[in-house]
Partner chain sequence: MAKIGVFIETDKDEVKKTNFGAITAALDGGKNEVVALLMGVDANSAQETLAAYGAQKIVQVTVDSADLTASPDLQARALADAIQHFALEGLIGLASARGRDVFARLSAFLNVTLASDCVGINFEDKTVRKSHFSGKTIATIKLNSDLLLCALRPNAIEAQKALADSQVESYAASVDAPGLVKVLEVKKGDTAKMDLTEADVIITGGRPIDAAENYKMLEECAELLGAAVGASRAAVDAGFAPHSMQVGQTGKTVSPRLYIGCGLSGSVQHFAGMKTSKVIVAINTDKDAPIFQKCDYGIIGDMFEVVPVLTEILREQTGQ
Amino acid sequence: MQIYVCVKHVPDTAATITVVGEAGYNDTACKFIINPYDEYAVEEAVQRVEKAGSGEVVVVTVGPEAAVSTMRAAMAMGAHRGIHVKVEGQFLDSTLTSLALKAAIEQDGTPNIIFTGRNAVDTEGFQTQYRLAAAMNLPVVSEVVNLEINDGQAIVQREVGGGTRETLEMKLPCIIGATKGLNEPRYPKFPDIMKAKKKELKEIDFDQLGLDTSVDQTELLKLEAVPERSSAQIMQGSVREQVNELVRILTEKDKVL
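Coordinates for the sequence given above, by itself, in the form predicted alone:
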């Protein structure tokens, strides 16, 4: 079984990114990590190969040179090798990203399953896995919290909100968007981290893929820092006095009434 896992190099959610100008930013001081939802995807792929006793897990990333650290982290979790599509200083929308992933995967082999995370915590577009599936003409289900594979069929359960789940069947090959609850990602031990440094990592320049970049129809126009929340205010006095003061603030200060 050959399993590909699409992972993304993202800033730590606790990192502070400085907005520069209208649409620029400075992330040089940020710690970058593997996209947290992608960890569930990597873990599920590794478990599948371990259970089968054979197969290969290949992680694929589209990102800058620094994304190598994210790929090594995925390989420390048990992925066998990686493919890095290098792109520097260019904003790629989900359409072009999915085409780059497709090209890298198809140049490398024939997937039985492709795993992704449900979304990336930086852009939160929730589109890449669906656009990849459309480009490769494969079935796709995201928000997957349970997976069984039997006789060339993937039986998945996905969260649909309100604690409700739906069960779907897909033929292999297919694309599965993993989320919290599917498994518990492992923490690599020091020997695993050292072994990951020696695993094969193939690098491909984005321009070498020969993609039609005109399909990239998304332009980053403006970035704004999230405004700081104002401090909490505690009302004093009787219930009537507190209500009157609250109404006054909402009417005169915040102007929402």
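Can I have the other form now, the form predicted together with its partner chain, not the form predicted alone?
Keep in mind that what follows is only the chain, not its partners or any molecules around it.
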């Protein structure tokens, strides 16, 4: 099994994001991590290869120089090597990202499966995996919580709201967008972290891929901090008095009851 896993380098979800200029943020002030959904993707890929006793897991990242730390984290989880497409700038449109991922993967080998996450937690795009699939003419299912592979077919399950579960089938090679529930990502142990430092990491400049960048793109015009709500108005009195007061406010003032 030749498996590629698309992994994005993103600010920690708990990090404070300070907006800088019109459409940027201070990325030197926050901790970066592997996109949490991509951890499920890496774990699934590594488990598949471990179980089969053969095959290879290759991490592919389109990102800045600093993304190496995220790639090493994925390698510490068991990925064998990495391909780093280097870009400058904080945001890259998802169409261009998918074209870069496609070019990097195709230059490297022939995938049986490509794993991605369900979305990146920075730009919350929910679409790169679909664009990659369309560009490579592969089937794709995202938000996958269960995966079985039989005879060159992938049987996957996803949740579609209200607790409803859908089972879908597609032929390999295919693209699978992982989400919580698919597995429990491992915490790498110290020796694994050390070993990961020595694993092969290929670097390619985005510009070297020779992509057609005249495609339709989204453009980030503005980034604004969302003000937090201020402190709550706290109810007073006995439990009954507090609840009565709350119900009155919600009914009369906010008209939400």
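Computed from a prediction, not measured in an experiment: that's the story for all the values here. Residue numbers count along the first chain shown, from 1. The term rigid core refers to the most C-alpha atoms you can superpose between the two forms while keeping them within 1.5 Å.
Visitor: Hey, does residue 15 budge by 2 Å or more at the Cα between these two forms once the core is superposed?
Guide: Superposed on the core, residue 15 moves its C-alpha less than 2 Å between these two forms.
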